[in-house]
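To begin, one chain is listed below as structure tokens, in the form predicted on its own.
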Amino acid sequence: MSPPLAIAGRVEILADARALAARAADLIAGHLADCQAPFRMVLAGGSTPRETYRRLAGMSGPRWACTEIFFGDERFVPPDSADSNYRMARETLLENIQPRKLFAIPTDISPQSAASRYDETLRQQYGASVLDPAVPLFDLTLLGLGADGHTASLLPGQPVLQERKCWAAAVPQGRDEPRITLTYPALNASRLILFVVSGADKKEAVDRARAGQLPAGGLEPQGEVVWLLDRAAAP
């Protein structure tokens, strides 16, 4: 019998999207309450984490002064665009906190150059150019899940799914706009991966990803994985 996949992780099912956001905020805040600098946290984009970020912004417990914030992916649009993950995070969370450091993904150059710059930023903050399995790159990585099984911008059928050297890479196709994403090696090097998934259209993707299928199922996490699902998304 094959060993259980790490990506299957632990599952918590919440009643609805509101309860999901509350639980996600509480869990994240708990990790930030007694963190030591540098505590590296990756923010997810998209619509699902909006309410989680709003709740976090109003909490007094998190020690933001020790937290270094990164992004799992970014659409290649200006930072003031309505489609920008950075803008969403800024308006819901970042304007109300003072993190130790903030590392937005640049979009003022070409996608490939932006990915290379972010890759170098990650290596500088990590303090080495090669990942050590005993030393996580990130302490907490927040991820979503698309109905097609993508997470961050690891999109189905795109060459980025085969990338194993770079920690950040450009994804020029697969969506209306190019994207920059963290790659499998970077995401795998997380002490905790927290999936937050809402909606009945994600139900099949959750089931298949936890079975090791789809782009999200291609993760091979070195640390703990927790799936927070609202009842509609639960397989």
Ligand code: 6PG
Given for the second form:
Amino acid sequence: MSPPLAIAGRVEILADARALAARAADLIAGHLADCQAPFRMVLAGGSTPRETYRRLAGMSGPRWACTEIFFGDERFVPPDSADSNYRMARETLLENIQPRKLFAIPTDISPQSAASRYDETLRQQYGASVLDPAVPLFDLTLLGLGADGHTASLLPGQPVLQERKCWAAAVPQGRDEPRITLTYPALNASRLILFVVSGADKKEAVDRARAGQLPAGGLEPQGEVVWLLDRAAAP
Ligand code: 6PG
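With the form predicted on its own already on screen, would you show the form predicted together with 6-phosphogluconic acid?
Now the full complex is given, and it begins with the chain already shown.
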């Protein structure tokens, strides 16, 4: 009997996208209400987190002064582009809070240089260049899920899925624009991974990822995994 997959994690099913965003914001705020500095938190990109971030921005409980914010991935576009994950987070959350530190992924140099710079930033903030399983890199990592089973920019069929040394990598193919993404080693080094997934188009990907398939299923988290799903996305 194979051991249970850590990626399967705990599941909460919410009635709809609004309830999902409310629950996600409440759960995140609960972790931030009593956090100690440095609380390193990874933001997910895409569109699903928008409402969650808007709700978080209006909450008084989170101790943002202890929180250091990173990004799980970025599209290689200018920070004011409509496709920028940084812009999405800035407009919904970051403009309304004062985090202890904020580390956007650079997109004003080459993709490879941006990945190398972000990788170096992560190691500097961690305080070591080798991940210690007893010392998570991130305290809370938010992740979305694509209908094809990608998470962050760990895209199907891309070499980044084999990356086990770098903590951040460039993904030159697979989407219209190059991506920069955290890699499996970095994402696995999370105390808590929170997937927030909405919509019927994600249902099969949720099921297969929780069974260890697809890029998202390739995660081997050291910490806890919680899947927040709306009813449409629940298998
Ligand atoms: C990105 C995200 C990506 C996203 C999923 C889901 O840059 O697009 O980081 O991993 O979380 O594609 O996207 P939606 O929330 O838009 O469905």
